[in-house]
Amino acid sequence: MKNTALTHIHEQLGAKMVPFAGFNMPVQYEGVKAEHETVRTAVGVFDVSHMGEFLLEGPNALGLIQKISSNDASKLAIGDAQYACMPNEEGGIVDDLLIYRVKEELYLLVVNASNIEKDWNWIEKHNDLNVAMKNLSDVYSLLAIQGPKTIEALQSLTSVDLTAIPFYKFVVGDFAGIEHVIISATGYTGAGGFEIYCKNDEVAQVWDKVFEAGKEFGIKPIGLAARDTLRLEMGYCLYGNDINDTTSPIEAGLGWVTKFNKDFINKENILAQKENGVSKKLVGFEIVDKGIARHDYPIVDADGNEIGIVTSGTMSPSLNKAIGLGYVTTENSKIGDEIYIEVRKKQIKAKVVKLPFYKG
C-alpha cells in the first residue's frame, strides 16, 4: 500500500483511512454530509496525490495525444486544460484524463490512480512518433481546493490574480512560498476552485499555508467519500463505475469530448455508433420510492424485465434525495421515463432525469 506525502497529516487529523487504488487514502474526517456541505458552501481541501501525471514532450507530442485521445488537443493554447477519454481498440475506454498544454511542445496528462500503469503502457505502445515520455506520478502531489470561497481563501498565497484564471485554464506561478506550482481552475465537484500541482517535498508546506490562509473562510480537509457524492450530484463519470474498458464514449454521454475531425484509435467504430445510435445509454435517475441504489443493482421495467444496471448511487446531501447513474436500454432512456431499481428482490420506482442533479 502506497502512502501520499500527506498520509501522516491525515492520520494526525483523525481521518478514517482506507485502501483505494493501491494507496492509503482518507475517506472521511468529520463525516460525509458535513464535508460535502463545506465544499458546496465554503472551501475544502482534498489530497488527491494518488492521481498519475505523465509528461509528453517533443515535436510529435501533439500527434501522439491526438491519436490516443478522443478530444481535439490541437485546440489547446499554452495554459489550456482539456477533459478527454482514451478509447481502446474494442470500443471501450482505457481511461478518462485531463490534458494540459504547458509549453509549445510539452503536455501534462493527468490520469486515474488505478490506471497509472495501464495508461502508461497503452500510450507507450502507441508511441511510434519518438515522443519523450516521463512518468512523474511518484514525484508530484495534487491538492484539489474546492468551493465558492476558494479564491478569497487562497489569494493571499500567490501573486497570480486567481480571479483572472477561467475554468479549464491554468497558470504556472508562485504559491504558498513555492515557485513553479501549477494552479489549475479545474475540479471534480462542480463547486469551483483550483487544483494545485507541486512536488512531494513541497506539499506539506502548501497544505499548512492553505489551512492557515483559509481558516477565516471555514476551510476543512475533505475525504474521498464526499468527493464521490459531490461528483455524482454533477453527473460526472467515475472510471471503474460509470465508464470502463467495455463502455463506449457515446454510450457514456461523452460525445462532447469525442471529436471526429481528426484520426484517433477506433474512430470508425465510435463514429458508426454516433451515426447509427447505441443500444444502451448512461442516464441519471432520482429514486421516487424509499431506498438507495448501489453499484451493480439491476434496473428493470414495470414488468420486471431487466433493462440495465446501476453504476453509481447515493443519497444526495445537497438535494436530500436518492440519486444515481446507470446504463439502460435506449428506449428507456428518455427524461421522465419510469424505471425500477431492484433492491434486495424488491423493486423501487425511479425516474430518468436531466443531468446535473445539482444545479447550484
Given for the second form:
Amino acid sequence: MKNTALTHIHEQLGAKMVPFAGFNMPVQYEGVKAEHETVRTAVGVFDVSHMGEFLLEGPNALGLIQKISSNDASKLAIGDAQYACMPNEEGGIVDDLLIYRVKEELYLLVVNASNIEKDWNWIEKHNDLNVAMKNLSDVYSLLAIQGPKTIEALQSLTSVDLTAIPFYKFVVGDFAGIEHVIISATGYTGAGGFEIYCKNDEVAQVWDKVFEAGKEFGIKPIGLAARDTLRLEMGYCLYGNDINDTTSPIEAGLGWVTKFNKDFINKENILAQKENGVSKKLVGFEIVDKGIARHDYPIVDADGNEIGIVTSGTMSPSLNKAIGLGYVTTENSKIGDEIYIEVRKKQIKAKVVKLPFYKG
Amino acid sequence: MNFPQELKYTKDHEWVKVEGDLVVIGITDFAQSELGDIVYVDVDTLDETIDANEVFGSVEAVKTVSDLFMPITGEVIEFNDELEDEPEVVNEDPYGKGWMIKVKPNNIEDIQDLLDAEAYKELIGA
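Return the form predicted in complex with the partner chain of this protein as a structure block, the form predicted on its own having already been given.
Below is the whole assembly, all chains and molecules, this chain first.
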C-alpha cells in the first residue's frame, strides 16, 4: 500500500483512511454530506496525489498522443488542457485522462491511479516513434482545490491572476512560495476551482499555506466519498464504474471527446458505432420511489425484463434525491423513459433524466 | 464511542434492549460511524416473523448499503416511522431516537446468547 506525501496530515486530521487503487487515501473527514456542501458553497481541498502523471516530449509527442487519444490534441495551444479517453482495439476504453500542452513539444498526461501501469504499458507499446516518456507519478502530488470561493481563497498565494485562467486552461507559476507549480482550472466536481500539481517534497508546504489562506473562506479537507458524490451529480464518468475496457466511448456518451477528423486506435469501429448507432447507452436516472441504486444492480423494464445495469448510484446531497448512471438498451434511453432498478429483489421506479443532475 | 452497559450486541453491529416482553433493535454507535451519513432505512418485514441472523432490512448511507440482521428470532411488530423523514437520527442518536424496530421474540431467553458491552467492544477493538 502506497502513501501520498500527505498521509500523515490526513491521519492527524482524523480522516477515515481506506485503500483505493493501491493507495492509503482519506475517504472522509467530518462526513460526506458536510464535505460535499463545503465544495458546493465554499472551498474544499482534495489530496488526489494518487493520480498518475506522464510526460511525453519531442517532435513526435503530438503524433503519439493523436494515435492513443480519442480527442484532437492538435487543437491544444500551450496552456490548454483537454479531456479525452484512450480507446483500446476491442471497442473499449483503456482509461480516461487529461492532456496538457506544457511547451511546444512537451505534454503532460494525467491518468487514473488504478490504471497507471496499464496506461504506461499501453502508450509505450504504441510509441514506435521513440517519444521520450517519463513516469512522474511517484514524484508528483496533486491537490484539487474546488468550490465557488477558490479564487478568493487562493489569490494571495500567487502572483498569477487566478481570475484570468479560463476553464480548461493552466498556468505554470509561483504558488504558496513554490516555483513552477501547475495551476490548472480543471476539476471533477462542477464547483469550479483549480488543480495544483507540485512535487511531493513541496506539497506539505502548499497544503499548509492553502489552509492558512483559505481559513476565512471556510476551507476544509474533502475525502474521496464527497469526490464521488460531487462528480456523480455532474454526470462525470468514473473509470472502473461507468467506463471500462469493454464500454465504448459512444455508448458512454463520450462522443464529444471523440474526433474523427484524425486517426486513432480503433477509429473505424467507433466511427461505425457513431454512424449506425449503438445497442446500449449510458444514461442518468433519478429514483422516483424510495431506495438507492448501487453499482451492478440490474435495470429492468415494467415487465421485469433485464434492460441494463447500474454503474454508479448514490443519494445526491445537493438535490436530496437518489441518482445514478447506468447502461440501458437504446430503446429505453430517452429522457423521461421509465425504468426500474432491482434493489434487493424489489423493483423500484426510476426515470431517465438529462445530465448533469446538478445544475448549480 | 459509546456502548451502554444495559444493552446486548451482535457481531453484525446491532444492539438489543429489553422493554417488557418486547425487544427494541437498532445499530451501534460503531456501525453508524462506519457507515457515515445515513440517508434511508429500508424495513419491509413489518408483521413478519424472522429467524435470528436473517435480514430484516437494510440501511443506506451515502456511500454504501448494509443489511440489517435479526439478533433473535421473533415477529417485527413496529418500525420507527420517524426514520422515514429523518434517517440522520441514526447517526445522531443510535441508541435513542435512532432505534429501528420493535420485535416480539419467540423466546426472550435468546438474548442471553448475545454479546454484552464488554464483549462487543473487544470484537470491534474499542
